[in-house]
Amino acid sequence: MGKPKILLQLDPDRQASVFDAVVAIDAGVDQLLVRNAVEVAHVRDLVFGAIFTRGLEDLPRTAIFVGGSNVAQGESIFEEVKRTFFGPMRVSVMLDANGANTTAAAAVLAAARHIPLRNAIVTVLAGTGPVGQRVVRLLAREGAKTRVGSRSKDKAQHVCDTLTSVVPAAMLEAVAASTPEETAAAIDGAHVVIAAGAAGIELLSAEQRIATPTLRVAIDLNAVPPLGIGGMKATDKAQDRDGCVCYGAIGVGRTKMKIHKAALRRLFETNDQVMDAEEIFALGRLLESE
């Protein structure tokens, strides 16, 4: 029997997040080391005492995971993790700061299921969040025809910029939709709509997703009434609504609890994995196959 399975939680909140430490332990972390509070000044001496500690021989069973509410902030944390390490010193890392990489994942796979994303017009409301910004860098990833909602359009086509900067392929295109009249334009002629504003907020009324004939998908991420998207339920789950497959918060938290589970159990096969979004989306396509 080896030694046990350590995982070291690095959290820039006051508080560091209970959840993520439920799901490490429901993961079958053996020991889990939660730091709050954390600064990317703090990273190096916290990393040094994850992968000093155990010999070459040991260090896949030392993990890392960034979370916290912030993701800007967990991204900053995680790219210090990465600089630090050197050689063979290192341990795997995941990154899912506000579970922003397992949701998005999680919501991309829902219409992988009913949907080719290949060349797919799929309209993300919300798209220049931290989670609406993973959907859409995996969906081009896909080669899918992704509209990126905002309030405001030159946040909007700044997320495009930068994404086709890092997926030269993308098939972006920054749309308004701060008024009832720019969604139905945002929306019109998609065969799926992403709703990941923030909670409590409708994006997208029952009546425009009826109205618009052309949708076979809509996803919801926010589980905290009023829904993103009306009409629907947080707990459906490919429920036909209207002639359109409807997945609700819960219904993708499912998938997204057991894509976050299986990528905490990947980081100890070896010491040298980084989870980022494509590589959790990519688990959890595996996990969809099985």
Given for the second form:
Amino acid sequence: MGKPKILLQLDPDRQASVFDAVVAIDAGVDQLLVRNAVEVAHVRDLVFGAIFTRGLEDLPRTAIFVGGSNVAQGESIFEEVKRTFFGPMRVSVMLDANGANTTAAAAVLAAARHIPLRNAIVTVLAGTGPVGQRVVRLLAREGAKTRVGSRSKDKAQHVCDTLTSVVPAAMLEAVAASTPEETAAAIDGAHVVIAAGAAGIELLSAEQRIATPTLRVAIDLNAVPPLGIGGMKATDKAQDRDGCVCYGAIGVGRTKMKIHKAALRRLFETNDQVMDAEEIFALGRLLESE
Amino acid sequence: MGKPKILLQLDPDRQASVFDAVVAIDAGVDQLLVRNAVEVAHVRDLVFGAIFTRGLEDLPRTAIFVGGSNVAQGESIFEEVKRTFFGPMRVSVMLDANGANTTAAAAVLAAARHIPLRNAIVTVLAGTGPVGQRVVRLLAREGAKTRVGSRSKDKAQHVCDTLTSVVPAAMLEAVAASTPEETAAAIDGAHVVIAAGAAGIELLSAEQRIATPTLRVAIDLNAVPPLGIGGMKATDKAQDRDGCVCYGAIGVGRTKMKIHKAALRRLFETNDQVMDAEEIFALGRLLESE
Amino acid sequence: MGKPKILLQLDPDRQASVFDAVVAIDAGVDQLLVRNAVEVAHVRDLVFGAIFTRGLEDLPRTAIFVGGSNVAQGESIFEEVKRTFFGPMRVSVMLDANGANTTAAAAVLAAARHIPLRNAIVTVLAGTGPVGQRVVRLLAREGAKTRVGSRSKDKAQHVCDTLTSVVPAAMLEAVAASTPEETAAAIDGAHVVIAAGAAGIELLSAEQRIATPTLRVAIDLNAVPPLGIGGMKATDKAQDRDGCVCYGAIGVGRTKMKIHKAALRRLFETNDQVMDAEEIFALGRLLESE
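Having seen the form predicted on its own, could you now give me the structure of the form predicted in complex with another copy of the chain?
Then the entire complex follows, led off by the chain already shown.
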């Protein structure tokens, strides 16, 4: 049997995510240790508590999940967790603040079911937000020609520049998508559009979507009406609409949840897993192939 | 087997109730998620985490318990929890802040063992407090002629008016019970007296109790000396004293605990249980009949 | 089987110790209730929740652990927990804030393996700190001639005076150990030296240790370089160095962990265990003899 599987859930919010806790339990965690209002300054002692308690052979039975609603805070905590590890003194760790990593992975996987991503033209609307940036990152690594849309072209350009410094082969283009005209230009000739915007904001109208004949896949990650892409449903799952395969947020959600649970289970296989966007996407791809 | 039974314990206090946690564990909850310092503003996200995680068929395996020491805060959180549910997206929920619902149910059930409540004259001392108001509510629904005692007759009248607007058939009378003379008048001719006051305050003296020959049942919910009714013991359980059947707080406590656990188990039968005073009392009645 | 074993972990820190939680789980606790930012004013209600919930026969299935990084705060909480118990209404309780009790016990046990402590001359460097004071206390009860070292001889004298009022037979001497000359005098003729100082501070140089031919055992409880005693390793476990048996913090750690888990298990044997330094040391001695 081995020792109980312990997951340490680190959450910067005043009330730690119940969603993350329930998924952890359903992924088979035996004992969940939840810490809320976590600041970077707390991380060292919390991680020491995780790595200095059990013997080396039992370290794979302890893992850390970094969540919460704020992706930037989650990233800071995640980085500090990794910095605290040394040599073999480490446990596996996963970042999924605001579900950004699992959502981005599920969205890109949904697109990849219908079109080879290499050299495909993909427009990411709200590509500078926390989920959008991860979608862009995954697309870039897959070799897609990615247009990063934002109300501010400067912000989009900044995201492109930052990512190019990490993934030099990335094919990125910053595009403004503030007005209907700009949005039309942003998706002109695109094969895939992914809307990664905030809840309740339409980024692309039904008319514009239909008026873009090259579009083969449209994915919207906003579940709260009005949806991010017009004329779709949040429950759409590979739904054909006007010749375009459509996914809504709930339609992507089942894949997201499956990846989330599989990633949590992966944490307990060895003590050195680091599950960020890329690793979570790779795991999702593996699940798709099974 | 099904998925683990998860109870989300929402508590407005700085330190969440250990009592509520232990009872939940003993009622068979597999995983307890405790959230302290809960404010109404936190409720929406916490409830979303409970209803959006598992599939519809597994929603009965998640439930919410609202506790804490402050009944008014508990009621606000309970209302917000119910407001957040929509359509089938809900889990069962129970309110028992400060044990008010289970205590009130146990007290009224104790009285009902010895006298039919319909048309019985029942005086509730401290009937405007959190437990007292619930005792009054349950008595009114059972058809008892209920006298609501308080140091302030105005407060008592307010409780009567509020309750009458919800239970039009309620037979309620506001009575002042500040001085010994007022208290004597308040219980004059009564068949049952229930003292629902704060710890360590005597509301009715032994002499007054004995001097009221119509009294058949006396129930005191204060366990800390001096007790709420004189000449009794906290451990009294259907104890005959001067021709009157007496219950002290500890004597009622076993029934209270039994109801509390049964109500928690009930939460996991379906995903749409709402356990407030009336439902908890109905469950208690069912347990008595078994 | 009996009811689930519940441990209530009371921790004054903003983030409750993960170390303490993992050890509790590995010691077989079924349900861990963690309370952070605990103040003395919170203790009464928390303890009431632990003692008033289960029947008397099940009280041994609930226990309390007082931890956290600050030993003085832990002691205050521990005292308040004990004060709240009355008659048979109690559960077992253990104090191990900052690991001070289990560390002190493990250190003294390590020394006792190699030399009879009765009448042995033992110098405790940093003997006025939280761990040091407990080491002194255990040594005094074992009948060792104990020198309490501190940078301030006044502080050392105060510790001696306080302890003598509790253990009148204690053979204690306050010694200054601020300069190399003072430290040399403090260990002159000693059979055992135990360094209980803060992380990263050398209290005794390798040269001084080697220059003290009477020394048979040297124990250092600081794991962070520079170590508390020069020329040793944190992993030393009964390592012979220059004719002296040496233990480093990690070398003592395995015994400490074993005692910690055994003490937690002991809590669930009856409902009246009080595990402070002496009881934890006695348990450790029992484990050594097995």
